[in-house]
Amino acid sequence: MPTTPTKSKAEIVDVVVVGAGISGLAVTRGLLGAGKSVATVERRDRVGGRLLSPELDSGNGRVDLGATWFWPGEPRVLALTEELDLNIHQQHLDGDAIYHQPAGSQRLDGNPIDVHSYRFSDGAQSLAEAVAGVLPEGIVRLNASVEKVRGEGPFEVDVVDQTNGARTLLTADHIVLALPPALAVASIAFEPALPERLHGLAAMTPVWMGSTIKVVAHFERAFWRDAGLSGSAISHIGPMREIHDMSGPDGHPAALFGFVPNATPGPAPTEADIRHQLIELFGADAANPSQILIADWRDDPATSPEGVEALQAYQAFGHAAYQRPALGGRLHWSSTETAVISPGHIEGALASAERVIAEIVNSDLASTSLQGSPL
C-alpha cells in the first residue's frame, strides 16, 4: 500500500532562529526579553554548537573538544559568565614550553606560547547550557533541521524532526541564521534564491574550527607540571602542531590538548599517533593516558559543509554584507564568522547576537512607528 505523506504542523512566531550554539541562544534570550515569540531550531541533540564539553569516562570532569578560551578585553563573555554564576579559572602558564622539530625536541626557557586567558571550569559548553537553562521550555527544538525557507518575509520555514520525520511549518517575520554562513547556504534551500553575491560570499566564508581536528589526552595527574613544564608545545612534525595544558582548576582533571591544523589533509590521527607524539614531547610518563578524545570537526554535518577544508578566505569574516539584514531587512546573520569584533571567538558569537537583536527590535519599532504615523 502507498504510504501517506506526513502532514506538517503549522505554527506562527515572530522569529525563527536556526542554530542553538551560543550565538543563537543569546539571540533567542534577547528577543524573548524584548517580547518576541521565538522558535529556535537545532539539528543536534544538544545545545552549544562548537562549544562541546563531554564528560570524561572517569567521571572526574569535562574537557573541551570545541571552543576553550576567552580572553581579557572580551566583556560580553565575562559579563554573561558572571550573570549566570559560572566558575572560571585562568589558563595554566607556568613552566617551560617545548619546541618540536625533525632534529628532536628542545626545551625552551619559559613559555612563549600561551597568553593570559580564562577557561570554563565545567567546560565551555556549560555557558550554552546555562543560557538554555533560563529559556522557557519548548523554545529550543533539538534534533530538528531546517530544510527550506520560502518567501522573503513573512517566511515559511520547513522543519524536520530528525528522530521521527515529523514536519513543522513555521511562519515568521524574521529568520536568524545562527550557524556558519557556508553551512547555511549548503544545507538550506531558499526559494527564491538568495541574491547571487550574498550567496557567493556565504559559500566562500570559512567555518571557524570547521576543518580542524582537536585532540584531548586525559591523564591521572599533570606529570608535566612536576617536571617544570607548562604543557605547551609547538611542533613542525605533528600530527598535533600546537599543544596546551587543558587541566582543570589546581590541575584536576589533568589533560593536554592539541590542534591538528586545517591545512593537514587526510584522515584524523589515531590514538597510537597521538600517544607516540606525546611520548616524544613529554617522555615515558605520557605513554598511558587514561583517555584520548579526538574530534574531527570536518565530519560534523551540523558544523561543516562538504569541502570545508577549501574555505580559506578569512577576509570574509565580519564582511559588511553580514552587518545588515538581507531580504528586506528580515534575514539576519548571527555566528562568530559574521562578527566584526573577535570573529572566531565566543565573544564574536555574542557580538553578532547583540547586533541581530538590535536589528530586529529596531526594525519592528520603525515599522510600528510608520504604521502609526498620520497619512
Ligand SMILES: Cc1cc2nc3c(=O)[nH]c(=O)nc-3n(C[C@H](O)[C@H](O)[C@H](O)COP(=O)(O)OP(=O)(O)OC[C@H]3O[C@@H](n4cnc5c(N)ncnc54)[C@H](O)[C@@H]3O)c2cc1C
Given for the second form:
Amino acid sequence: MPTTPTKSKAEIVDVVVVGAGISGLAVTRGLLGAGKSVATVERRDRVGGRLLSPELDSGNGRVDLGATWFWPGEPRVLALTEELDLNIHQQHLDGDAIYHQPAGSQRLDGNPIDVHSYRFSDGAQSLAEAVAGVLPEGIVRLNASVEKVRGEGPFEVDVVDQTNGARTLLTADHIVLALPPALAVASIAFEPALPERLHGLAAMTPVWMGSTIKVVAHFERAFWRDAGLSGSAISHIGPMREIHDMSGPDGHPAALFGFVPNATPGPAPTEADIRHQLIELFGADAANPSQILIADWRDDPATSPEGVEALQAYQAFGHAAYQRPALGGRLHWSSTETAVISPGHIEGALASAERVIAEIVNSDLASTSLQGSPL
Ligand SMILES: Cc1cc2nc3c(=O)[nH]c(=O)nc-3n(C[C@H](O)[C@H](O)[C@H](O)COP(=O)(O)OP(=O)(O)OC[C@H]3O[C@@H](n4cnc5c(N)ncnc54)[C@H](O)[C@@H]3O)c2cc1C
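Mind giving me the form predicted in complex with the named molecule, seeing as the form predicted alone was just shown?
Everything in the complex follows now, all chains and molecules, and the chain you saw is the first one.
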C-alpha cells in the first residue's frame, strides 16, 4: 500500500528562536522568564553553536575548538558563569613566548603575546549546556532546522527534523534570528523576501571566526612549561599563525592550540603539518601529541555560508539596522555579529540577547498600553 506523506504538525508559540547558540539560549531563558511561550530550534544535535568543546579521547577533559577565552571587562559572561556556578581559571601567561620566522625560531624574553583572560575549565560549551540545563524540557528542539519563514508576522515557520526529514509547522508572533545574519539569509527562505537593504546588509556581514581553522594538540604533560616557555608563539611560517597554551587548571589536561589565519585558501593542514610545526617551535618533546583535533569552520554549514572567506565588511557588525526589529517589530536579530558591545565575542552574543529580550517584552508592553488607551 502506498504511504501517505506525514502531514505537518502545527504548534503555536509567542516566539520562535532560530539557533541554540549562547545567544539563542540566553534569549530563550529571558523570554521564558518574562512569561512567553518559546520554541527554540537548533539545527545541530547539540547546543552551543560556536562554543564547541569535545571530550578528549584520553578521557582527561574537554578542549575548545570554538571560543576559548573571555576577558576582564566582559561582565555578562562573568555574571553568567558565577550564576551557573561554572569553574573558570586564568589563561596561563608565565614563561617566554616564541617568534617563528623563516630564519628560525627565536625565544622572546617574556610573553608579549597573551593577555590576562579567563577560561572555562570544562570547556566553553559548558556555558551553553548550563543555560540549556536550566530551561524546561522540550523548549530546545535539537536536530531541527528552520528552512522557511512565511508571512510578516505572525509567522509560519517550517522546521525540518535532520534525522528523519519530518516537517513541523510553528506559528509565532515573533521570530528571533540567533544565528549569523549571512547564514540566515543564505539558508532560510523568507516569503515574502526580506526588505532588499536588510537582506543586502545581512548577506555582507562577516561570520566571526567563520573562516578560521582551529587546531588543538593534546599532550601527556605541559612539557613546555618545564622549559620556562609559556606555550605561546607567533609564526610567519605556519600553518598556525598564533599558538597558545590551552591547558586546564594546573596544566591538566595539557594542550596547545593554534589558529590558521582567516581566509587561508586551500585545505586544512594535516596532522603531520601540525606536528612538524610544533617540533620546530617546541622541540622533540612536541613530536608525539596524544591527540590532534582540527576544526575547519569554513566547512561547517551550521556556522558558515558558502563563500564565507569573502565576507570582510566588519563595519557591518552591530549595524544600526540590527538594533531594532524589522517587519513591524516582529523579526529580531540576535547573534554576536549584531551586537554593539563586544561584537564577535561571547559577551556580544549575550549583549544582543539582552537587546532582543527587551525588544519583545517592550513591544508587548506597548501593545498592552495601546489596548488600554482611550485612543
Ligand atoms: C574558532 C573560534 C574561536 C573563537 N574564540 C573566541 C574567544 O576566545 N572568545 C570569545 O568571546 N568568542 C570567541 N569566538 C566567538 C564565539 O564563539 C561567538 O561569539 C559565540 O559563540 C556566538 O554565539 P551565537 O549564539 O551568536 O552564534 P552561534 O554560536 O553561531 O549560534 C547559532 C546557532 O544557530 C544554529 N543554526 C544555524 N542555522 C540554523 C537553522 N537554519 N535552524 C536552526 N538552527 C540553526 C547553529 O547550529 C548554532 O547553534 C570564537 C569562535 C570560533 C569559531
